[in-house]
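Presented as structure tokens, the chain that follows is alone, the form predicted alone.
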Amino acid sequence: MSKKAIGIDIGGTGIKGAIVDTKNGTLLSERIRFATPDGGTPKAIAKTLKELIVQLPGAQGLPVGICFPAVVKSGRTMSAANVSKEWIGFDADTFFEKELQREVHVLNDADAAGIAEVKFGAARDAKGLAILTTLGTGIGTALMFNGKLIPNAELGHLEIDGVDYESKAAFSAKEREELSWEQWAKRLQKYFSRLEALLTPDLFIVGGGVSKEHESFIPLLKLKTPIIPAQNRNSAGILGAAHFAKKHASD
């Protein structure tokens, strides 16, 4: 049986995709990237996905996993971040299957990254509760318990000090306010300490582009829980989405 699937990562500015070996978590094609179309409507994004898939050699008949910046329940996008509001309450699975003429499975983008880290990365064989946090424009989170996804954990939006704390602790806040690593780490300390108090996790994994600079801030954090950088970085969404699609494929 083929262990291949297409993984596609839809973001507010870019759409990336590749063919993935879902057994060992490697890319079997070049990673193709298109700009997210202005407005981010379902029709415009579907058109871009068709153009992307055509450029993937050997894509015929492969299931597609799509990770998306939204809460996703049973293939329906229940929210929308940096894309059209048309996605709210939208049956994305059915829509993409009709447009792409193949089996499609949609999931939250942070959840896809979490799956990638558990299956192929930093949380492989992790026991208990692992929490992935993606530190970027906002804070995305994924909860994995003994390797099983607990979907749609929007823990980046915890209220701390009277505000949605991703506005203070996301990497975008560091850049916007020109914070030093030490200043930003104080905010991360408050955020991760709150997660510890609420959930008593066994492992934190830090993802997002800033994870490549983990030595500048992770050692500044004083936590009871081990905290380590993610391994899959820019390919995490693609890998996790492809694995999710293959796992749920009808064949």
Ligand code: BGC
Given for the second form:
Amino acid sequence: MSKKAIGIDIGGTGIKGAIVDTKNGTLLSERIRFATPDGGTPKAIAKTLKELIVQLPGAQGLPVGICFPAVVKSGRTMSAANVSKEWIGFDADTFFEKELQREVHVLNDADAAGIAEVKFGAARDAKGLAILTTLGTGIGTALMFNGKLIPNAELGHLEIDGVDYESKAAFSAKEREELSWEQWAKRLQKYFSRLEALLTPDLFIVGGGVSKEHESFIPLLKLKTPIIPAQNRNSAGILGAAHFAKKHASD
Ligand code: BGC
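Same protein, different form: I have the form predicted alone, so give me the form predicted together with the ligand.
The complete assembly is shown below, putting the previous chain first.
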């Protein structure tokens, strides 16, 4: 049986996609990127996805996994971070299946990154509770217990010091406020300590684009829990989404 699926990662600024070998987690095509259309409405995004998929050689008939910055319950997007509010309460699976004329499975972007790490990366064989955090525009979180995803954890929105702490500790806050690594690490320290106090995890995995600079901030954190960088960085969403689609494909 073919172990191929298309993985697509929709973000507030870019949409990336590739064909994935879902058995070993390798990309079987180039990674193609388009800018997210202004407004990020379902219709506009579907148009971009069609343009992207025709550029993938051999994409015909393959199931599509799409990861998205929102809570996704049974294929329905329940929130919308940095994209149109039209996605709230929207049946995204059915909509994309009609638009793309093939089987589609949508999931949260951090959950896709978590799947990528459990199946093909830093959390392979991890026992107990592993928490992946993506530090980007927002903070995405994925909970994995003995390699199994507990979907839709929204722990980026923990309230600390009276604010939604994503606004303080995401990588976008570092950039916006021009924080040094040390200043940013103080906020990360608060954030990860709180997660640690609430959940007593066995492993933290730090994902998102900034994880390639892990040496600048992970050593500054003092935690009881081991904390390591993700192995799949730019492709994590694509790999996890494709794996999710293949796993739920009807064939
Ligand atoms: C959203 C999450 C998402 C994360 C990363 C947060 O603002 O609430 O659903 O996973 O951003 O994109």
